[in-house]
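Given next, in structure tokens, is a single chain: the form predicted on its own.
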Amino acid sequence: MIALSHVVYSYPKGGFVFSCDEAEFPAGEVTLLTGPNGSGKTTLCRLLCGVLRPDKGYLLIDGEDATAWPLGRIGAHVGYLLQEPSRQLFRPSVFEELTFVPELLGRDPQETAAKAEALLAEFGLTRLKDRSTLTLSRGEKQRLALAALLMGGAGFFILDEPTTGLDTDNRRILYDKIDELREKGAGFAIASHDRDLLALSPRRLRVTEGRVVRED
């Protein structure tokens, strides 16, 4: 479980000020985080997974105060998907993206790679393995940074607007890979106004004018 406490994040060049007294985001289950544009949706996204640090209030993770967590040590337990996945992919081919963060943590080449296969085989993306990573569609580059996530050991995304872009067969695909994942325990916290995300859970929180105001 992720959670914030008394938080309060002002940005640096003033005007917009978040606030958060209490929420969680417990694992196995799919927050919708709902609201208007720019009431702070993605702000709490990016307080979530460590991008943005309060100024007040803390960041839990599994009870832990990870508040001044380095954000490495965030990212092995919380992934972040932008609404524009190309911004997240940095090497040359789809096999050489889910291996590269592995490599550079001195982890078992072996290990690593079996681990890639079993993902892109989990996501469908086994026959774009040597693929450039610039030639993928906007589905695809999505599965793929989901599955980079999980090859760091993340077991909670956090999803700002993931369904733009999508027709409706990848939207289908994102659906149900969200459901699986949540069925093996993983939490998600996904911001969107996609109604047919509805579906996949009644737990929805509404952010409104900076704050935080209600849990459904």
Contents of the next structure:
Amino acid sequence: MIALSHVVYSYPKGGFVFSCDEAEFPAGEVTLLTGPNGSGKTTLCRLLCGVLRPDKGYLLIDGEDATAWPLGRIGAHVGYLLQEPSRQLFRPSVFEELTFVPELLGRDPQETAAKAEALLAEFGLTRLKDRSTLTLSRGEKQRLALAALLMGGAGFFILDEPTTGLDTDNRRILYDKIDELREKGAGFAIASHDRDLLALSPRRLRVTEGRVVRED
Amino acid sequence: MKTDPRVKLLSLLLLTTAALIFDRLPWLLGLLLASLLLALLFGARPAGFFRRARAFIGLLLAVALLQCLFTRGGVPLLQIGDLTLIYKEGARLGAAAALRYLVIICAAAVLAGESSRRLVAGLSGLGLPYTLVFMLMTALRFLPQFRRSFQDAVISAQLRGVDLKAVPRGKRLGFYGSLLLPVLSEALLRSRELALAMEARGFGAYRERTAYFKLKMQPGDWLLAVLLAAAFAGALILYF
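Could the form predicted together with the partner chain be given as well, to go with the form predicted on its own?
Then the entire complex follows, led off by the chain already shown.
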């Protein structure tokens, strides 16, 4: 589970102030973050994964104070899927994308390859294994980015507007994948305007003018 | 009245050229002073200017240090046992290199208060083809976005469990190289989208272009341009 406790964050160059007294994001559940444009949903996402550090308050991961953890350590628990998945694909081919980080960290190559193959199959990407990441569709890029986060061992996922630009079929594939991972115990915080996502979870947090309000 | 951007471009050209030619410290110091004065004269705000210049301090020190360490020979300045770390000539060249870069940074500030519209008009007025000017200005406008894209790549790599300090030194260069892929793919995508959007709006449909906004050199601009050119020529004569 990840949580924010008595968090206040203000942007250095702007007047926007974000605050959140208590917000919990349990494992095995999907929490939807709703609210109008500019209300602070992305700020909340970025605070949850340590990209932004609160001026006051705490980020808690599995009960531990993670406010000052380096990003690499937070990344071992929490994955962040950007609105634009192309920005988080670094390698020329799909398979290399999955093995990139484990190889960098000197993990066992055989274990890495086996895990990558399993994830490719799980995410329906096996036939694209040798394809260039540049030529993938948006939906495929998104699935690959999500698989890459799983490869790093994350158990909680923050998704920022994940259905933007996806067609109906790709949305359905994403919903199914989220539900499947949730059943296996993964937690999700999803910032979205997509009403279909409401079907995935009754848990909702509404962000209004930089303040978080629980809705369910 | 604002100085014509062509005069500012001329001063930028003269200052950077002089920075590359001059090698003696007093001359480079004088040039630094001249660049600062011109930047302030042309509307650069001192607070913003010094804040931005601070970001380059690390680079300037690194340049000076490298030059110091790799210039061998002459009078030793700093020795540890039998090993001479810094020679007098190395220190002089290091200081000159740092000053040269600082002059170039200050010289760029002469354009700080200028709008892109006036710069486009100025560059077109100098005879550069409009397409080239447009490309240049677009590239400059997109630089902050590419910076953000690279920052996103660094962040998302770390959020995949990469502790940058734990990456072995030998692999670090390859790692940063990989982060350029999303930046390049975004650049290609954006340029393709922009080209389509511009074509859809009739860019390049006619051979001749007209401009609603045109710059006209005022007598004060001419006088300043002549003074700058004369000062540059005079400095060269005195230097050599």
